[in-house]
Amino acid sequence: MNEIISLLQNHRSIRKFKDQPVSESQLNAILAAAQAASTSSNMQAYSVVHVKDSSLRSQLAALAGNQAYVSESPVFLVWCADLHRYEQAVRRHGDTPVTGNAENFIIATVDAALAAQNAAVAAESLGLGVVYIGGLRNKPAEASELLGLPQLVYPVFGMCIGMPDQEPLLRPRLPLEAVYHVNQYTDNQVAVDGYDESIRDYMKERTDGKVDTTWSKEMAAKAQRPREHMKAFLNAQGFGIE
């Protein structure tokens, strides 16, 4: 065990922040850490938009499901998968298409996620807290218009950053035996059974007994509300998803 592992294992989503700015030097360090993340074939197929305008942030908060911390956090970043810059680079040397295949779409999405996670860890190492905002994909076309995103760019998620003003409980994760496999995949439902009870206990403690649910029950509810609009949106942005 070391400080980095301890930091990673104590990650919690922060949704309430102190009225304390993130310094320019802190933000620069966070972004530098993001740029140091692994990237497929050095494509660096992502961009990040720092949303400073209060009116714009309020509109994005509404699009994301009225999540107030999008407006209230000291820093709000939007991490985007970006094949636009890649396409521009390719066109300097020919006309090979960069869309219409799943691989480049996956690369751009993964690159954005890897960079963002580096940023999250860097922020937490500075004593700051973060929360990811996947709710931007509720209204991705509207969010993209507000952010001025060109074709071949889409918002993967937002990220609030600031000094924590809460100490939420550490949410239990699936047991290792449910996600870790050796040589071949094994279906371990017994581990999920135990995890369901852990989440039940966690939710009861977190809500003072007001919520009685399990992980599998939450997943069943999530499956009933997929963002089916994403395929049409991505094709409208030029990704050519079949």
The other form holds:
2 protein chains.
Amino acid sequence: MNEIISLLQNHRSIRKFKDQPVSESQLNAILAAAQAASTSSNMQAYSVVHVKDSSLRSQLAALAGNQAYVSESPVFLVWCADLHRYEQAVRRHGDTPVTGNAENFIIATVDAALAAQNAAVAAESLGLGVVYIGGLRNKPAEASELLGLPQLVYPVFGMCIGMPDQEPLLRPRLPLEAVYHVNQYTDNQVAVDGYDESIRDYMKERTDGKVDTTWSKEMAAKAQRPREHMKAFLNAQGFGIE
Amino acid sequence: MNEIISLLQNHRSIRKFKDQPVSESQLNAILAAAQAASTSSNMQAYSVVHVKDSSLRSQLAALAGNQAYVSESPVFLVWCADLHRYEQAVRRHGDTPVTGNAENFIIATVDAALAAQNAAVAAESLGLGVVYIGGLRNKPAEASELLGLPQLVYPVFGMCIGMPDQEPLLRPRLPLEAVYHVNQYTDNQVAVDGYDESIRDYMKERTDGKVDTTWSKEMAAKAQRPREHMKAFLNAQGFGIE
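I have the form predicted alone already, so could you send the form predicted together with a further copy of the same chain?
Below: every chain and molecule of the assembly, starting with the one above.
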């Protein structure tokens, strides 16, 4: 339909990067795009930490499950939900307490996600590839300490950026009718049946026939590895969602 | 730097739309772009409800604070965090319980935000304008009931889409150094001082000198209107973040 929509529709996560730096001007363009994303009531309740130090990179990579690309990608950013800056601003004009109630938690998490997604799109428009690193939430307290995050800030995810050194298959998504509803939410298990088969085909192709699975099997496997520690971590970090 | 980055950097929210429909093919392109966004472990833990029914639109507009554009924009989408579909998938393969623990809550909220932001960018690339409607969280239980949302689904925000009938000023953002950190999180109150003045200038220009405020004053005012009901709502909706 146009070049931008085609770029968006052809997204795939990149986990292998060429040994080629992202330039300062590319990074600045990416960050400016991130900053221009929508933000709830202009709160801009996010921060981004650019991890350049190689020892810090290795430690974060280890916490995130030892994925090589976390320590090796040309750029590694950590996108944080940040209510600390908001709290500081509020304190300039009185003593209204800022708690990380569920609403503020949503605002900050969403602000971080919208900014990050703009960054991802900007990077891809420059021919770069990205992958989100949710694995930072494996050990969020340790990651927060390494990055010096104050109370009311938490790392939502990391992001590797660099020149792609692989061309992964496009992973099929759920059929539109599984995620799209008109006026009323409707269950569509038939669409999920079809998708289970699409993922079976995709995984077979991706693994030369070695892996036989479906989407719902993957989801069932995932449900057995909950990150149960997140609530306690978030409350210790001041988010008060408990 | 390129057309896409320029589009991203020039985002402004649109709250007045021409009486001109968004075509089916435009909507499909927007939704396909949304579906292609990154998603945690391919969970795709979001849903989007297209609200076409005019009575439903008016009721949602009233809940969201009676903003005319919520009932009048050519398209109104509600982006939902959705763990219900995931739960159904998990149940196909056993009885591992799916709770909306804090981690799953983050995943679903982020998945909805990433998909929505891709939709916003796709819409803007077609010359359309968008505005996010966080006001749906004013009365989230009522909004959820109107849309028939099951347990483990909640409306994160709405989104109006249509042909812009206004050219708002670009709202200045925090200086990069206020949100960007290298290796370690650092407070930068000087950057906030400068931004307070930028927002003062921007608000004066936008209101013909009538409004004299700063960013931190706006934040202090916002802190007095917390949506304290969100935690109880989310727990009633099954998210178990309490």
